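Take a look at this one chain, the form predicted on its own, written out in structure tokens.
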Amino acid sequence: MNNLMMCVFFTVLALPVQAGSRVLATGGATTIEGSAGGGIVPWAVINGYGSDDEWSVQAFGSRVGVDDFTLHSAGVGLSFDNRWELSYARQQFKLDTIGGQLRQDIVGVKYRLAGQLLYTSLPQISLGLQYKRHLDFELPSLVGAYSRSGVDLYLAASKVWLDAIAGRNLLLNGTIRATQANQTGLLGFGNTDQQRHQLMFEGSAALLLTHNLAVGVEFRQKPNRLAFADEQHWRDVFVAWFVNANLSVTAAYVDLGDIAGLPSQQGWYLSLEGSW
């Protein structure tokens, strides 16, 4: 996490504790791209615990370490009225085996269209947009990427079923994403033959073992556009601990498949989020 993001993160944690009006864990965690959700999949939830006419501020830092790569993500978010979410994330993708690093900025916006996670029979449905800009485009261009920037558009539906399994609450989420991104944008966008968006499916399931501890799984379908190496789907198994309304910790085992021709990228994910 860079110095600016560390300052923001610890400033948020130092603010006076404010429980907010929403139930603990209903804001989810923060994904590697800065949007509220799990670790790799955005959900329909709005980050933080602000309800009607309330604001919430978040800061997060995460690390994914697999066999040949390390991804650091850090960012901040702002949400309002349990309806709007704005986010910014900076990613640093270190090529541990090959050498070097790739950086990407992501600006996101999410809007809750209908429903609520807990209180309506209709799932919470949100529309999100992520604008991504690559900061080190020379390598992606050499392997066939067409553009240094792109936009992901996604529609997510999330719902909690109370007492669903052995008296525990169950969250299910489904997300449809339209994307041009190669490896979520870390290897640029599109190729010289195809720049159009493709529709991808992403899904998550989480079981709340207690009011503040959840275990779950995620799946993220990926496009495969760069001829030099296959791009494979991502998956993880996670544990999320919502310590209180101001702090959450998420850890996961991740399987990212082959990346840039290097096979079977598996390892661990850790994320900290502060919220006020």
Given for the second form:
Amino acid sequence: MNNLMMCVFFTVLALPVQAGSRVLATGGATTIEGSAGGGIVPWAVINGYGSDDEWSVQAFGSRVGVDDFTLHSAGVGLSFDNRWELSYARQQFKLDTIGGQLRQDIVGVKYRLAGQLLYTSLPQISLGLQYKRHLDFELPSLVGAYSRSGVDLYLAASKVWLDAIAGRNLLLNGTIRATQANQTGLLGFGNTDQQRHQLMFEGSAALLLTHNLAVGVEFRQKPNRLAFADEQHWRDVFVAWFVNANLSVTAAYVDLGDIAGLPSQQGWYLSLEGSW
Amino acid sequence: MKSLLILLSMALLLVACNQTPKPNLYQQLGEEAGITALTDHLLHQIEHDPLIVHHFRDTDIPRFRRLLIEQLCELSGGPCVYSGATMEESHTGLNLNTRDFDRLVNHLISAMQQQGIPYGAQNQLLALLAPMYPEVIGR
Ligand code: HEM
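Show the form predicted in complex with its partner chain, please, the one above being the form predicted on its own.
Starting with the chain above, the whole complex follows.
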């Protein structure tokens, strides 16, 4: 699946096409959940480079390899008017040490409520929703998860400060997410006692070293509901290279904490994204 | 993880230390000659952009050019006084949208890049122009 995606990328990317009117890098990258943002935090930005009255489509593939697990994500997105973002992602979480795999589908919608990332003093503010459905729920249910599907609702605010640090542009993003998901849904939703949504904070900071190269950090607060093993907050340090409006590559070092009882999961993240 | 963070902050520090003493923006844009060339570059790009050129159908281009040069010169701290209309006045009736603005910004960025204006100076100029967005759009 992933290899196929990569082939498709490089074939299509050989022909750069008009990708929309917005400034390079303002579409961000695509998260493992398919929404535009950093790698693990959805931002208020709308994916791609479409401006008023413009469409854009995206495709992405990413891989995170930590000590005992590997997460593959791949998906597609459609954005319109720099206002709406629709996305679909399939995640495949391989339990390299334990054996087996967990898969989930994520359908996302994002709506820009106010602000323009680069131009207004008000940050760009968007409301988003991710509907997640697990495809291998037997295991999560065995470790205490209540439901095979769930909905995350988030409110994100992003703003770029031009000429902020040493002549460079700085992006800050804050996201509040209401979620029932255990390990973002890979371990199902809720537990047998509690299914209510919990509020989590997520944040990112990125500095554009040049017009097409950004470095940054991310943090994602996580709930901790399953009694069988602790769930911990996620963080990463990333570099994103916007080759042109059609192609971006993001690499990161990630710290996912303990997962399913296996301690201190760290490793590398690589993501490729195409936009047209 | 920690060593990566340290590397990252060292890289940022290097970037930060690398820029003293700094000529002012007007000088970095190449003073009068540089700003004139930048404006001509921008006009050339507008002329070849079918999505925005129609806005300039009834525009007195030599006057627009002169005023834009004046404005960029004054904004960047040069010895000029802008003598044109306010941004609200001059863009009223044009009904510009964010796409028009985005495209002009992209043309300006590529003009600055082709002219070799330092990245920091490019961002300084963009930071001065971005706040005009609400004065220009939707009027
Ligand atoms: C920060 C962004 C902008 C700046 C600083 C700016 C600057 C100026 C200046 C100095 C003038 C001349 C004013 C006068 O005639 O007294 C002008 C006029 C004009 N601008 Fe802009 N402008 C901006 C954005 C835009 C955009 C996005 C468009 C459309 C794509 C646009 C289209 C025009 C047109 C068509 C005129 C001439 C109007 C006429 O014929 O009277 N401007 N602008």
